[in-house]
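Only one chain comes next, encoded as structure tokens, the form predicted alone.
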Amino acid sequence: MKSSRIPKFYKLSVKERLDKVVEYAGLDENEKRLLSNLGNLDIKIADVMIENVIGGMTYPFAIATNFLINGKDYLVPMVIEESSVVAAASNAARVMRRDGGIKSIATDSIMIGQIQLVDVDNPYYVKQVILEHKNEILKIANEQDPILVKLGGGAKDLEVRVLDTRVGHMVITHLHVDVKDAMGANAVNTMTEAVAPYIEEWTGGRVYLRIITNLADKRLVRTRVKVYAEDIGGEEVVDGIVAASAFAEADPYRAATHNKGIMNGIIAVALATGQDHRALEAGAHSYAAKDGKYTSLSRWEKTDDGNLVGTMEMPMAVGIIGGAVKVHPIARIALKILSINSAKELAEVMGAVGLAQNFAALRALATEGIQRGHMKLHARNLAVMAGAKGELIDKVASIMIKEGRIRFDRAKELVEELSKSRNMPE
């Protein structure tokens, strides 16, 4: 019987973690090899990224063109697996390139640290405890870290909150940490860390929990762009824009789906320039809640003279030192080709690039439907998953797109066909 209790697997070598896995799932010569190509990332690095590697995969890193974001051009590196997606973000960024293009604002890279207290009497009074000890706090807090300090970051305010639970009263003291060009989670953790002690002793209570929060409302990226109605089709197609915005804004089953599309965007150059994108989805959708009920985080509206204005606002907590940023050469080489000389241009990049992606759906939605455009460009994905190869891909892509029937089924009935057909004698 098979046991997934393996003693000191992660003392293994890489070699050794593939072979044991290779053994226990039955792999094949063909498996073991795709599964040990790291292909562009070395196995020493992948190594040392993360535990017990056995091998990498590869995810496709396109291009999207045609961006203007505060009057500077950039070609976006994308790494996703999803069809149309970058070719949605080409598109609509053509149509974003008036009057400047499109309009992005990050403010400062503030990351909060929560400091959790618990089995305090009077809490209301620890609370103004606490903050008679923020000079203290702070200057425990940076002591920390002296260079982000040099670099005019660090500790630089403190909040104090009462939390009434359902196992009592807890008091939440929020370090705001300025953790310039780093995505900060580190920088914060350490900080929180040093200074948790501390509060014990004024307030007398127990500290649990001190790690960085992923709501990072206080590091956010404002995007605004105006799209003319004559680019894009009329002003038939601002309206159904309009009320397809005003659906996500009224309904949280509709707003999953449309901050979905602002993530696709978003969570794409993020993993081409190595960020942490589970922290940037969950301050997205935590963000998206914080008034008490789930909506959009983008806003779509007619002007006077009948063209489109749309706005996004959303916390975007990324680096461009330290972590995968620096570890990974592809993400070095994706920020290379953004030729950024920030974090809080990335972020403005970031959220240029979300707010295009929704404007892309919402554009289709409201038009021709979203699986038009997404079925053509899935059609070429069956067709090589039924086993089309070469000049064969698009040929059975295009018959599928002409009899409207883009199926698996009836890709590997084409591959067959015409593959037959290709082999018979003259």
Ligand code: MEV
The other form holds:
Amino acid sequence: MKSSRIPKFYKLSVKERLDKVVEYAGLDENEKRLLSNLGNLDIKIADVMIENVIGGMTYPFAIATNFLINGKDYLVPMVIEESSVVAAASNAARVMRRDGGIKSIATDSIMIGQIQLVDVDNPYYVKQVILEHKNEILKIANEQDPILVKLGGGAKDLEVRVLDTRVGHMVITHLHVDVKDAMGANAVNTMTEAVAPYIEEWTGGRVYLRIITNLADKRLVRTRVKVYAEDIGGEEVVDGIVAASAFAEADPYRAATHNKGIMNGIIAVALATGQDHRALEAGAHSYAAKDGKYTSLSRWEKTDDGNLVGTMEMPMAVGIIGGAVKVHPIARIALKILSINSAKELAEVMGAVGLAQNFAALRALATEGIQRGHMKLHARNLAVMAGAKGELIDKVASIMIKEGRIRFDRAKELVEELSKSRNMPE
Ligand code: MEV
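Could you output the structure for the form predicted together with this ligand, given that the previous block was the form predicted alone?
Every chain and every other molecule in the complex is listed next, the one we just looked at coming first.
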């Protein structure tokens, strides 16, 4: 019997670990070679980014075009495994260039750290005690990160909440920290850990958790756009998109997919720029449920002149310093392509991409359906897999679409037939 218990696995070199896994899983030479290819990431960097590294996995890096945001043009890097997303974003952005493009404004980069205090009999009294120490708490927090403070950031405010839980009252201190150009988890977590013993001392309670919240509701991006009916197939399309939006606003089942469409764009940019995309997902979905019922993050409405306007408000905790942004060379190149100067600007771009992506999905759903576009790409993929090259790819794909037979066996037949007829003397 094979055992997954491998003592000191973490102490082995990348190569030694890979050898162990190759043997364990019976990988062949080709599989081993593929896995050990780190592409554009240095093995030394990979080995310190996470633990137990044995290789790499490359995703495509693409560019969405046409984005005009706050009057500035952007080429938007996207990394994603799903076809159609990049094309959809580019197409949406093309009809969003009028009137100066998409407007997107991010708030200051305020993240919240939580300190959980338990074993308190008189939580409201304790709450007041903590609030009375506000200046000291902010001072202790700020001593942890003089550089951030020098840049104008740092702990700025405090909030204290009493929670009634199934294991009794808890007093939760929220530390509001302006993290400037960082995502902020490190800075905030360090601060909450430093403050915690003092809170215990002043209150006699006991602190357990000291950690950032991903419900970053003080670090929001607000995005809006106007799309002209004449650019998207007329008022009927506008009505369809408005109805789709109303559906998502009213129904959590639909809202989940509606918001997934928004995150298709946001996460693709997050991956390209080395962001903590799990934090972004957590922030988005918790914000969508902040009023007690999960709903859509965006709204689409019809104006009195028959056009379409879209708005979106959501947390956007992104950074341009620290974390993977700092160590992954491709993330740095992505930021260079974006020509971004601050985390706030990156948040604004990502909000715009999310809203554009959402529009593209709703437009397709409200008209021809999502499958046609997907099928086009799927057909091209099959053609390539079947050996088509150059012009033949589109030829094979379009025949399969016309026939309504988008299958690998048909792609192979067509490649053979068409290659033969091409090679025939005139
Ligand atoms: C697919 O990745 C995303 C969509 O399902 C989004 C939506 O339904 O709005 C098309």
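Numbering follows the first chain given and starts at 1. The term rigid core refers to the most C-alpha atoms you can superpose between the two forms while keeping them within 1.5 Å. The structure presented is a predicted model; accordingly, all values stated were derived computationally and were not measured.
Put the two forms on the same core and the Cα of Asp19 is off by less than 2 Å between the two forms.
Core-superposed comparison between the two forms: the CA of Ile54 stays below a 2 Å shift.
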